[in-house]
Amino acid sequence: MKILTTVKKVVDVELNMHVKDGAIVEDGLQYVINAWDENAVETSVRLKENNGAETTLVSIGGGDCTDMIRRCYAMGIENGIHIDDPALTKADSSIYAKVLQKVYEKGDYDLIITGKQSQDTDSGQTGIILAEYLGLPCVSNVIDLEVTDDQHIKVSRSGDAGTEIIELALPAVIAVDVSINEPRLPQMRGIMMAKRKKIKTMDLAALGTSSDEIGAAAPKSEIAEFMASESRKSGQKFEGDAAEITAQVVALLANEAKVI
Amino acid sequence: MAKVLVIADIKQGMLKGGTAELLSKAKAIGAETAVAAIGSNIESLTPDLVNAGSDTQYIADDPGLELFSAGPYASCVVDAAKQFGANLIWFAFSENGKAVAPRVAAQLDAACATEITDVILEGDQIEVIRPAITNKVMQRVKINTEQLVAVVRAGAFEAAEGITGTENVVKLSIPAADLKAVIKEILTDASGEIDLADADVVISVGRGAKDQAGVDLVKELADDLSAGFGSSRAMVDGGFMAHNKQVGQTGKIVAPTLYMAIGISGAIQHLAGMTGSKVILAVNKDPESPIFNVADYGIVGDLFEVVPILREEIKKIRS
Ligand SMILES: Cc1cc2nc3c(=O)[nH]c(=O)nc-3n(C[C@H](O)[C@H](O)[C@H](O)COP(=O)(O)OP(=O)(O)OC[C@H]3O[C@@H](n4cnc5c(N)ncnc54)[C@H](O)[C@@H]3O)c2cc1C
Ligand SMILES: Nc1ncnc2c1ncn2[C@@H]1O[C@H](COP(=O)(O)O)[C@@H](O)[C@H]1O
């Protein structure tokens, strides 16, 4: 099985942010592997440690992207690409879909792993789009998955009715919710190998393409600004003896909050 | 004149209330309405779909359709939003909606925007105003294309009181079955569970509950006020909660009139899920929880402790 694994390097949302003029303040930010790709990036290594398979990462703008590909590698990633274009700063979901469109088509892979959503946009929309255009069946919110045989993979949805059991008919793209692994923590020796393997870096026209035919040049939508979002004020906290506070605290729902 | 096609949001064969919250948007921007209903036994809602507002029903009813499918779901959507010649197709947010929002655009060419908490038309430009970074910031967007799917953000818009539409049923054909993605079964949630989405007041466990043990105190508080009943990632992982259970970023977001979040520290990705709730109530045993940070009303102390007398409380407040 040939697998295809997307990566994006997305800000560190953990850190404080910032918004001046209609952006955000690049002071102090940090950027790290999009948490769901990282699951993304488990869920390949262990269906080729499992089941056999090749795997190979794919991640698009982002500037240098060499520490988070080798940290793919260190995990157990076999190749990686990292396409980069200045046509591509102001892309969106369906451009990314597009761009990967044209990896697809030169890899003949058997699965696409994506992740469920970016943590820099929480659009969520990238595999999906892409399975459209590809014309491949797509599974998103995947927690768990399974390989039935050569042609088929059996995943589970967390959907709105419950939990969908789903067979899929390969090739396929599936998109991955955080829940369905942990990622492995890379060693050592992992670590060493990856510093001696290639990265093959490519622009638009190297991937034959050009950013015309990606929709770059005219984006479906684009941040036209950033706003400071509006925060919860904190309200009323009571520290003391159980039964009085909260006694206190459920007369305050009954009678000022009017809620319960 | 902005033409809108809400996509009915059916759980269980009932309507939920997210259709009516987009279709009054609709009515409140001036837009022409129509409901596009997918399902199977479905018939038995075009009552429900014109009170909640809609001028057109587009409906897709058959026993095919049972088993939510992405694949053919979107074809019914691309179909209705042909026939009503729709500029803007919303869905509710649901984990079906984020499914087949993405297939719609890519098949109609359109833009793509999920959890949309507002939209600004002006002429024919289309803007939307969304969160972003895990609702660390806002984006406003521009949207260049003619028509616009959306994934509005829970609790978004209001469902407006008297709004009413008129009955203009269509029914769509049935597409084929996506043989490529099998549903083999669904592990569905129990029945006569309340729904999250819908709950007047929603409770939360988290891994402050420790065990099962701590997760039943606190179930029991939640059937008392009949709330939903939810948690936290951590509880989910531990596998004491469904997933689709788990409010946040990557779950559900729910906007009840009262959210009560039971031994949960208040990690960004869980905020993402419940800070559009009325009045919040934080139980935790730590002061500095950043929890505390969000809620209305915070009782430091030991849930193990403070939930039974929660639950005395709130009987005793009632009768
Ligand atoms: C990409 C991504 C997506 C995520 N999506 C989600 C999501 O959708 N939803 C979500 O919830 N999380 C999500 N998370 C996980 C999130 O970051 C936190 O890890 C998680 O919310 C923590 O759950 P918790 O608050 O229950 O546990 P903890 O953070 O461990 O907090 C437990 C709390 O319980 C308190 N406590 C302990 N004992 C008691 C007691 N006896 N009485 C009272 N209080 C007590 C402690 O003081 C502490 O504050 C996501 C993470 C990532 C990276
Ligand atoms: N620029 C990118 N490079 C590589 N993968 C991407 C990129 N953008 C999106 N993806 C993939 O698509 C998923 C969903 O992205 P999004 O639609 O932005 O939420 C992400 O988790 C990634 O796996």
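These figures come from a predicted structure and were not determined experimentally. Positions refer to the first chain, counted from 1. What changes on going to the form predicted on its own:
- For the rearrangement between these two forms, modelled as two rigid parts, a shared rigid part is recorded for residue 45 and residue 167.
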The other form holds:
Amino acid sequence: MKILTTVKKVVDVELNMHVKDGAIVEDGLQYVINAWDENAVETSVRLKENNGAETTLVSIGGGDCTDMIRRCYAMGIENGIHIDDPALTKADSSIYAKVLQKVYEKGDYDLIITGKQSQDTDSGQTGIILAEYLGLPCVSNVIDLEVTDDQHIKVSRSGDAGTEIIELALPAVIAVDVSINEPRLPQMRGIMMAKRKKIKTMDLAALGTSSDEIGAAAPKSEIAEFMASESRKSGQKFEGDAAEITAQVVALLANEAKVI
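To complete the pair, please output the form predicted on its own; the form predicted together with its partner chain was given just before.
A single chain, with no partners or molecules, comes next.
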């Protein structure tokens, strides 16, 4: 089984972020592997360990994506592809899916594993759009996976009415949820070995496509503006006996909150 796993670089949402003039202030930002994609990597590595799968990872973005690819090497991924092209600066889910389609067609993979969504846009569309472009079956929100034979897998997904169990014929696309596993921490030996491994870097021309063919100049969606959330107003402290406090609260509910 040949597996293609996708990884996206995202802003570390654990850190403070600032918005100015409708844009995120870039100074001081740090980037990390998208959380859902780490679970996709762990899923792929477990399939390699338990079922002898061949694992390849692909990341689209600038030069700092190589650091994330090497981290995935340290986790157990065997091969890494870095797609770096200035035409993809403003790519949306549809354009990313077009690029991944080209990667898939060059590799003849049996299974594509993506994260369910990304921390920056939360759109959760890339894997599903990719499956549509490729004409492959797709299951999202996957929380468990079992290989039944060389041509089939069985997945469990969180559905509206509970857990749904679906059997898929390969090739297929799955988008995993964070609850599917706990990603491993890379060991020092793996980190040192990852530094020496090669990463295959490609642009659109090397993929056999162009900016015009994938529609990079006309994304189907774009971020119009970032807005900082409103700060929470400080609460009020009431003092006095129960009757006095009750009167004050009722007055505020009636005159300010307008709920009574």
